[in-house]
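Just the one chain here, the form predicted on its own, laid out as structure tokens.
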Amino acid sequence: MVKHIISTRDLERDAIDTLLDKAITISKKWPDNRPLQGKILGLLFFEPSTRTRMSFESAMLRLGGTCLNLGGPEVSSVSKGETLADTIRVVNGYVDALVLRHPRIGAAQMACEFSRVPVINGGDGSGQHPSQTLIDLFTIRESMPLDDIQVGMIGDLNYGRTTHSLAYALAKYEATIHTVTPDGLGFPRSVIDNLADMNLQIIQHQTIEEIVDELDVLYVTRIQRERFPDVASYLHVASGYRIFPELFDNVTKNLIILHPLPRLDEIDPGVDSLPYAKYFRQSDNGIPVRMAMLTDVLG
């Protein structure tokens, strides 16, 4: 049976823990037996990417495999009108697994219907980003156990697939989520309802100052400029959702600050030197986590 990784909603807690355990083992000692030698990973990215694309490629190369990159849609048959289903069918003949990033929610799930090889969702619109969530959990677990933690999420939670994906995973660890968002950019109603069914508690706050001193994790996301009618409107909203070093004067000593990146100006550069800032460590962790995912789906 072909194994896909499409959504954190589909992953049981035991499966998540197994992947994280494997990633920890890999991070301590890179595999020296090149377990995926002779395997080929297809990278199908229909949206821009730096960390996801390059870290999957790096992970595959470290495991002894190779990669085939579709390139931008403008240089493939997509520009001629080829459907995603046909692209999946064709590329299946060239590779042993696929990583797909697509602007449409549900694209990765649909790809599974036409793929004979494993599909890993590298981000589908504002839907899911399971590999990023595993990296987030891995980075949190480096500092604290995952159970019963207090997680603050600030920024755009409506369109942010990383926050949707992470929230579903945190529900499996009985976390509490505290949100600070502009009007209209909180979790979509469908996500709120699903999380309620999973007994995840979400507490809304007007400002980050109300809650930051009680948090174990602060997850910062960018407010997307493209969602606003003009630059002035964006700046008016975004200025109220920036974090500065002085915000962390009285926080708990074990607090960590995460960000899926890229960032714009939502984190003041002065925060980078604080011991709480783990977002570049988080980015580095993409290699062992994605190595664990690749060895899992490719056996």
Contents of the next structure:
Amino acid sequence: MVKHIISTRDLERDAIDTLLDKAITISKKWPDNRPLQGKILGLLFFEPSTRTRMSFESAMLRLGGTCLNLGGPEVSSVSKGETLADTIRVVNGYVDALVLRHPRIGAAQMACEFSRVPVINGGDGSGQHPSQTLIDLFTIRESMPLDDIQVGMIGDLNYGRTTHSLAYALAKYEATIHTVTPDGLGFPRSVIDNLADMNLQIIQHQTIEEIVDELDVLYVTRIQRERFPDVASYLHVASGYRIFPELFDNVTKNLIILHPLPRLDEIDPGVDSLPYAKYFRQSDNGIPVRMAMLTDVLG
Amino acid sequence: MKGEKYRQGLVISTIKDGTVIDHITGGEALNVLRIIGITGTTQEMVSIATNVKSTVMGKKDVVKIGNRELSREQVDRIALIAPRATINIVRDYDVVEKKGVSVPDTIIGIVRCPNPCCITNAGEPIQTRFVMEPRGLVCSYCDWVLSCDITSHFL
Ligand SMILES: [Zn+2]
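Structure of the form predicted together with the partner chain (previous: the form predicted on its own):
Let us now look at the entire complex, which starts with that chain.
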């Protein structure tokens, strides 16, 4: 059976743990036997995402495989009106596995229904982003066990797919999520309902100060300028969701601060030197985690 | 004689051959016709009774369609808006088959996803797929929950 990685909601906890274990093994000792030599990974990106694309590419090269950049809409047949389903069927002949990034929710789910080779979801609209979530979990697990943790999420949780994906995964580890968001940028209704079905507790807070001292993990996200009618209203709202070094004066020693990057100005650079700041570490972890995902579907 | 009941018991005329859909949720008869594709311009002979007194349901609607038997897929559609409906297939004035409707666990190609960002609304060669859950119909592609006004989303 062809193995796909589409959503952290569908992945069993055991499967997540296995992937994370594999990533730990890889991060401790880089595989030197080029396990994916001769394999070709197709990168099919319909939305710009340099980071995700480059880190999958780097992970594949480190495993001894090669990458084929299948391009975005401007270089592919999509601009001639080809459906995604047809594109998937055609590029199946070129590659051994695919990473797909697409603006529509459910694109990766559909792609795997048409694909004979493994599909890894590299982000589908405001849907899922499982590789980022595995990186987040991996980084948390470097500092603490994943069970029963208090996770704060601040910023835009409506459009931010990384937070949806992470929340679904955390539900499997009985976490509690504390949210701090501007009006209208909380979790979408469907995500709240799904999380409730999974018995995940979500507690909303007005300010980050209210809760920061009790958190194990603080997950910071970008509030995008394009969500606001003008720069002034963006600046006005976003300033309330920025984090500063003083915020962390009384936090627990084990707290870690994560951010999917790139950041705008939601994290003051003064935070970078605090021992809690793990977002660059998190970014580095992208390579072993993606290597684990690739060996999992191609191995 | 099973047919006897239908000749005498109902406020609308009997049919010789066709389908009687009974115990439709009160007021939903016209929606039932719409979702099985019967409009004023189709050929079937149709009688409708709305808000008929029912000992079990209080009020119910009844629809009779001459010379037509419903497919499984059409029956499934009815289940979505009238879960207590019963389907009676009539041949030569006798009810030859009586079946309840049951809401399928997965509803394929019947309801359109209201989420404009969903891949099912992008002209791809796929059918919509919804899973029936207690909170409503959940899109298998984008997780959108459709909990009210399902009729206006029928394809
Ligand atoms: Zn949908």
